[in-house]
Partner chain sequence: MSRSIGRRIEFEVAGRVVGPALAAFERAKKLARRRGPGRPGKKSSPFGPPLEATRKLKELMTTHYLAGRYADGAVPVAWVTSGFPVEILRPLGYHAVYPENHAALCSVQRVVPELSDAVEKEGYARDLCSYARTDLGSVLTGKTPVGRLPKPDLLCCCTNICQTVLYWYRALAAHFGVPLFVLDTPYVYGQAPGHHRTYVRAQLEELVGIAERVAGKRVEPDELEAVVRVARDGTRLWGECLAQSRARPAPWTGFDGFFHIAPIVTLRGTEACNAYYRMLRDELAHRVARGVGGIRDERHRLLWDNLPVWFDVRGMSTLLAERGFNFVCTSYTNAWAEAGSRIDPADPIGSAVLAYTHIILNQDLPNRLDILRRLSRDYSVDGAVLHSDRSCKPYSIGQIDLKQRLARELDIKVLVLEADHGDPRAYSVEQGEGRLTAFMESFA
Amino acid sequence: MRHAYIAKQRDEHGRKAVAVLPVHYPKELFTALDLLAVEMWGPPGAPVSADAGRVQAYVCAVVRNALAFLASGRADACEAVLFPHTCDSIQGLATLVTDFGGWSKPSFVFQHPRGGPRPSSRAYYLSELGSLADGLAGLAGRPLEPEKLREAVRLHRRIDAARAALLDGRRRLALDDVELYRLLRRGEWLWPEDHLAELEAATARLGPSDVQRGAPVLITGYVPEPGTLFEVLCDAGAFVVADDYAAVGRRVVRPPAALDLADPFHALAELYWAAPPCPTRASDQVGRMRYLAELYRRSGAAGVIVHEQKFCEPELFDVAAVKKTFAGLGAKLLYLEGELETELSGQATTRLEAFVEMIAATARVA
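Is it possible to get the structure of the chain by itself, in the form predicted on its own?
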């Protein structure tokens, strides 16, 4: 499906596609330059070539599978690839794919500043934005026009608003988790205006009262794979009421009401620090724990699922603090760990079903 969509965008609109590794990057730059960002979260399943063996077995499956995918030629519909500094392993791919992976097209990197919005970190972020914008403009064959960038910022704020409405109004939305996550993740490869149309059609289905039934859970982790996790949750009698996946909820920005677009690069910097805290951006751990505690209280979740990918260092660094935070709140918590499988294992399914049964019983007693 994605290859057909990429071809259609190229043939009908003249848009070049750029493969993008997880997680955070200024997508507005791509939109302003008429470049299609196509995110590469692995993909899930077994590596598609032996090149995954060029990195250590204790590197996460997202990195191993991405190296194998790029080396296999299956990403050749894209004209370039972007490596945000989500972790050292993804950053290292920028060298590996050209040295060992057979990738001969342009490779871009994007470094995140460390720490809060200090003058030095703001200056660094603006410098990274400018460097990436120059590289993408060269790929697009056109200069970046400030007004185009302002339009792109406005468009992506409408997308954020629609995604926030769906996540915040989860109890009133007549979609199951499988349908909702499939919709939200289509934004990883659709042209933004196409994705916005789908999101706004879904927000029209938000009702005036709750329609979701079952045990509400808060889920946090890196990427919602495998998708069968949501099928198991639904069948067990639960639904996701609050999302803190790096791939989903942590990328929904709720900016200040009055975002100054006079300088769109400075506006992007404001949005960067307005995003929910995420360990892949080296966010303050204490601040992130406060954010998760508030999300739990506000959502009315009956339990918490921590769903991580094995060997994902930025995420795993926070797991002990996450467990301690929710224990302090008296929250029931289930920890699941996977390796980007296409199906949830039988053991994980049983644990998930038992957890839902437990929190549902607790909710009835309360």
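Show the same protein again, this time as the form predicted in complex with the partner chain rather than the form predicted on its own.
For this one, just the chain is written down, with no partner chains and no other molecules.
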């Protein structure tokens, strides 16, 4: 499906596709240059080629699968690849696959600042944006026009607004989790305007009053794979009321009311610091815990699911603090760890179901 879509985008609109590794990157630059960003979260399942053996078993499945995928030639529909500097493993992948074989087309890196909100970080972020913009403009074969970038920033704000409306109005939304996540995740590879159209169609299904009946849960973690997780949740009688997945909720920016677009690069920098806290961007831990506690309170969740990828350093280092935060709020919490399986294991299914049984019981008591 994606392949056909990428081909169509190229043939009908002249848009080159660029494969993008997780998590955060300035997508507006792509849109403004008519480049189609196609994100690679693995992909899930068994690695597609023997190149997976070029990294040790203790490297996360996202990097292992991406290495196998790139080296197998299956990403060749893309003209370039972008490695955001998310973690040591993606950093290693970036040099491994481009310098030692597997990917010979152009590649870019985007290294966001880790020093916190200091003047140096802001100045650097702007210069790093500029450097990526130059690289992408070279790939696109045209200069980046400020007005087109402004347009792109506006378009992506509408996408964010629609995503925020769906997530924040979750209880009133007549979609189940399986449908909702499928929709949200199509944004990882659809042309932004196409994605926006789907999102806006979905906002029409936001009703005036609550339609979700199950036990509401807050979910935080890396990436919602496997999707069958939502089937299990749904069957067990629960639904996601608040999302803090790195792949989903943490990429929905609720920008300051008046975003100054005079200099679109400054606007992008502004948005970068307005995004929800994420350990892959080195957000302050105390601030992140405050954010999660607030999300929990505001959403009225009856329980918390923490869903991580094995060996994922940035995420796993926060788990102890996350557990402590929610224990302090008296919230029930379930910890799940996966390796990009395509199906939930029997054991994980049991744990999810038991968790829903547990929170449903206390919700009744309350």
